[in-house]
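The chain below stands alone, shown as structure tokens; this is the form predicted on its own.
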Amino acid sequence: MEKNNFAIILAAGKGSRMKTVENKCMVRLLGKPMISYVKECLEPSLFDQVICVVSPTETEIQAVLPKEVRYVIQPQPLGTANAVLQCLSLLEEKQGYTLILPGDVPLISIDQIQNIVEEHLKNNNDLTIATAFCDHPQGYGRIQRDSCGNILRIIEEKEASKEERNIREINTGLFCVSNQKLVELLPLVKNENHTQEYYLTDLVDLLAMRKARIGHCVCPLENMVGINDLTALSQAEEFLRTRTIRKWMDYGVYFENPHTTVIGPDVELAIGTKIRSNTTILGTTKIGRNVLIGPNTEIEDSVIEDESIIRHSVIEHSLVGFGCRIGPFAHLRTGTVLKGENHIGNFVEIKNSTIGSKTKAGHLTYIGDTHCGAEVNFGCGAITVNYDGSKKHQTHIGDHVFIGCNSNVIAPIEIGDFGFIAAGSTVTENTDPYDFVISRPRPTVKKDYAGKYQNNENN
């Protein structure tokens, strides 16, 4: 008989208490879907295959989990036992074990998963339940034991008596079970309860009646909490946020005000970085050494290289090179690459553009779909006009170009090296190196006319 170890993630529930239109398991903590945390805790050395049970209309989960995850459809939301039942054809004639866990326990760790599996294998259990102790166990199934401490069953709260609800040991929703026992007994689970659902917890009853080996592994409650509503979501996010910041502080990153700072779980920070108040850094962002970020800054899925300063700005899907000075109030949009030692000042927006080293845009500038050379100066109000109302077009600017204040460079266009565009010009044609461009309407001056004009206006 072939041996295979499986992990089944249950992700077909609607999660109506979350008050969200998306799948509950796709709700984000620190910018990352809950189910991604769960999948990352499933160490490949412990499991030959990861299976995710989803609803017939689910597509979001498949977009975020790795390609090796196998998906099984639960046609109707008939309970957790029914969800696992859809996977049985994959487990038939397979020795080994299956770990079953909800997709909404993002605080669980690799170590805790490993402890559960080790407990299961060490004692040759047919079933191992991850339990926890809770002073106020509202909403959780209770672990009922006999006088010798053996687990008899799990009582769902809706089915529990007043006395049973006082039991402090709870079911966390994680089970490690023998494949053979799961295939044999799961089809026997019935829906004879208040909700008419098929509870996976009824499997414990069936095993206990057959004198099977039922073990348990006690886990810290704070790591096993299921996220079922927005209050629990907020508490989980605060737990993760605090744990993440503490880790980076121990590593050598300075936080001016940790209580107002959010660092995502996949962010990488280097020693010597200083992060000021009201800063949020998410996604796969990498921050180099001796970087100053904040206050009031948002960065996502970007790279910030050594010695840079980012103040009061938003950066997304961009690369900021060595020694750049960004902000205040700059916006680097997707596809921006700064080669290094750039100054991008207040109210400057850059999108899908590569900017050469030591190029400066001090204020009130838009640069879009542009390849810009080194040591270029953008004056106040300069714009690369990339959109004609139908299509986006490219601008190419050479090295050592001066673009004067309030200039419009109309794409598609190429500006040669060492070019000079006078303030107030609108440039519509390519220029050669060293060209001087001035394009302004000739002013009309009427001497001593202002007073007469103003008097006429007042009459």
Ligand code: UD1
Given for the second form:
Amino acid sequence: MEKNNFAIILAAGKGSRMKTVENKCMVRLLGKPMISYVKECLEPSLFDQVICVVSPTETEIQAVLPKEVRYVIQPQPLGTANAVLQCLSLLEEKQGYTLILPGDVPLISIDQIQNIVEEHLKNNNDLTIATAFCDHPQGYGRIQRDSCGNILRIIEEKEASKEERNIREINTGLFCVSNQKLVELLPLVKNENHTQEYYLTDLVDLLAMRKARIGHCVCPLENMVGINDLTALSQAEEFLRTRTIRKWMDYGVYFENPHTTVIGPDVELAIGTKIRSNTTILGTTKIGRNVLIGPNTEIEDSVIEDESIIRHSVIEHSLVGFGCRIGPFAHLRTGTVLKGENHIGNFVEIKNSTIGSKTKAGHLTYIGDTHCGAEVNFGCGAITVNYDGSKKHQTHIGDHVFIGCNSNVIAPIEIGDFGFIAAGSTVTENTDPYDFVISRPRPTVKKDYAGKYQNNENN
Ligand code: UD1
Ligand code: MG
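Mind pulling up the form predicted together with the named molecule next to the form predicted on its own we just looked at?
After this comes the whole thing, all chains and molecules, with the earlier chain placed first.
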């Protein structure tokens, strides 16, 4: 029998409770969109196709999810049942199962999803509902059971009586349902309720009336919270933040002040590294061994190799080689590659540049669109002038070059190996190896003349 198993992620809702401009499912937790967490928990062996239901104007989700995801448009956000309805034509073979997940449950894990599917298959269920127990069930659909414990229906909060609102077992929003039953019964869901939405949860009632096999799988609430507003977002983020830091502590990474530190879920750290206060490391950053980071540092999508020290700095999409000393107050922007043992100090900004090993820029330097060799010294205030007002240009600097303080190297330009640029020079022409360049007006010294410009009364 051909497999026909699907996962459907629902992401076409209005998200009005979140009050953010972007789609709710694109709101980030520790720098990563909620929907990416959900998608990553879908083991490819369990699903032949992952479908994501999006609104007609959605483009952001398609930019972050992997290519194999198929998109189905829900023309109007008429409710979760209406969202799934848009996918029915894809399930027409009627074999297999479909796991339906909301896009706002980012704390879900691979194991949980596996359990739900296993439970569904093991008991040959028509529907398996992931439920959880909750002391404060506000906002969730409540699970109603008969006296034998069979699930009868799910009552949405807005439809629930005072007594029903006291039920502590909630619907987490994850359903595993046989395609056959889904195709047969979903079109029968009506919108005769307070919000006039088509509730997916009404499917339960339809199945129960037909004596279908309805199973359940109780999941830990902490993995199943639905993020509908900014309060829930901040609580979930805090949960994830603490869990991630604890994992790295167990692994052998020291955190000076863990409550002020944020480590993204896809960051890799190594043994012997120390992370000081107020540090945020996000994206796909990879940090080597015995690295010292912080305090007050932000790093995103970068690689920091072993033995480096990064203090009070910002690093984005860059590579910092072995044994570098960065900061305080350095900014390495996208495309910076430091080959190793570099010192990049106070108020130095580098972007889209490769810097050879042991090259130093200790203070107040801008290096942009530059290919620089090894053991170069940038004096205080040296600048590679890469922008002429309309275009960016490249600078090439050889090995062992000395660039004096307050120099401007105007691109496009090439400075040969072992060159020497005298302090205060503006260099506009290429130089050969060992050339010395000086371009600055000679000073005029007038003996005993200074008094003319000073307050006579003080003289
Ligand atoms: C839903 C469940 C509720 C459950 C809770 C768990 C329904 C009717 N209610 O409520 O029982 O306890 O999740 O977190 O299913 N969406 C669409 N199209 C729409 C409406 C929503 O794609 O027309 C998407 C949303 O983008 C979201 C997901 O479906 O990702 C769930 O919608 P949401 O509005 O968050 O439902 P809840 O009120 O949380
Ligand atoms: Mg929700």
